[in-house]
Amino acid sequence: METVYLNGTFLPSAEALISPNDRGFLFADGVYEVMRWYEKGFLAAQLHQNRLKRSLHEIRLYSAEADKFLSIAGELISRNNLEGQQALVYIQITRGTAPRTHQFPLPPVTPTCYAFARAINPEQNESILGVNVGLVNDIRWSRCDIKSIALLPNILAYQEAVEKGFHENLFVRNGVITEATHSNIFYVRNGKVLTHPESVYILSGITRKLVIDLCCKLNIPVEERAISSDELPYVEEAFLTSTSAEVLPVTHLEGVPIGSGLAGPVTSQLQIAFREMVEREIQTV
């Protein structure tokens, strides 16, 4: 049976009992994180854990559960018997337990913290041969930035992308594409790599940090630049990246070709680069 953490405890997920009263439950009133266990180590797992503490600040929720996530993290691998696995550790906090009321507790309530750790079969053939994505109107709230757990925006994007065969949605505000329902977006025009800049509009993700730092490593110019979604016909390559994805090439857009309609040079390069780094980077906890 799979073991989960709840509140500085591990124990059967069928134990695991939260009360409908949590303001996670009634408001959505909390934050998560998700980190990826490379079979014998988490990839950049300070980055993610410092992402996690700070969308508690911006949510004004402060939790000594944070500063464990990594060794939650550890342990809920072993419990779980992911060692030699690929798998994916969550974690969501919650400003806690307390009567229905728009404000905070006063007095404060303890957080409620969850998280668990399940095994990933990722998708090769998608990450080979590319994968095609719609646009949306973005009518998410002005701050995504933080990972907050009031993703239903998200969730009927992505409801909207599956139910007309995309892989995802890519999300336009104001004639501009932000980010996709749960991934960062780049592209390549004129060998240079762009992607929307870090601001309240899109989550600042930990694999876009990498591929970042990849192209800097590589020579491969970037520019951190919202493009609008009429330039999309003349980008060369696009990609996502994600925790969970990687770098996942994008090769059509409803059903038009991207470039080629293969996955491109750059992003094939970026590819190879990130598992060569995850090789050499991946650390225990």
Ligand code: PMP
Given for the second form:
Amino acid sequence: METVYLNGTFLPSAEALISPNDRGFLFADGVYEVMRWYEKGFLAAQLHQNRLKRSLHEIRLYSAEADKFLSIAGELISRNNLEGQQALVYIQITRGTAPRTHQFPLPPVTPTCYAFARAINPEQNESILGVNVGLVNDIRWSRCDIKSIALLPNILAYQEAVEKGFHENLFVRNGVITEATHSNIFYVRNGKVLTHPESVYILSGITRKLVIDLCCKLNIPVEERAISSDELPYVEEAFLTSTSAEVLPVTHLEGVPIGSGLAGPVTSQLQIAFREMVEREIQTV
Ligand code: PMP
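Next up, the form predicted together with the named molecule in place of the form predicted alone?
Once more the chain from above appears, this time first in line as the rest of the complex follows.
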């Protein structure tokens, strides 16, 4: 059975019990982080830990568990026999268990920390052939930079994508594409790689940052500039980035080809460079 981590203890998932008065359950009052395990090590572990700490800071939640994230993650990989496999580690920290009231618990209670690791099977075909995406109204709050567990707008937008046969939906706020429901979006136009600048309207993706760094190393010009949904049909290439999907070509918008309708040359170059970077950079535990 799967071994998970809950509040300082590693235990079988069936024994990991959380109170219904947990503020994560009642209010989605918490944050999370997801990190990728590549057979023998984690990618960008420090960046994920830093983002977790930042998310906690932004919601004014202080938990010593964030300092232990890397050791908890490594322990979950070994206890679940995931060495030699591809996996994701998920960690969630909430403001703890207390009688339901909007204000922070007084006196403060210990935050709840839950983490698990799970094997993944990356989809090879999609990363070669590319995916079809849709557009949806961005109804989220104005702090999308916080990796909050309150994901209802993302869930509704993604469910709509699934029901329409799209791989992802791109959020559009005031005519501008911000990001996708669980990934960042990049474009190639006139030889330049474009992506929405860091702001409160997107999650600052770790993969987004790694890809921008790769572009700089490869002398591919990058501009952190948002594009409007009207500009999308005119881009030469588009791709999504995320911890689980790495660099994923977007070849169609609502069934209409983007550029050639195939994974573009810049996207393919970045996919190869990303794989090479993974080989170089993974941090063995
Ligand atoms: N944006 C959103 C809304 C996300 O949920 C995610 C994935 N968690 C991303 C972007 C991509 O971030 P990362 O590259 O750190 O996985």
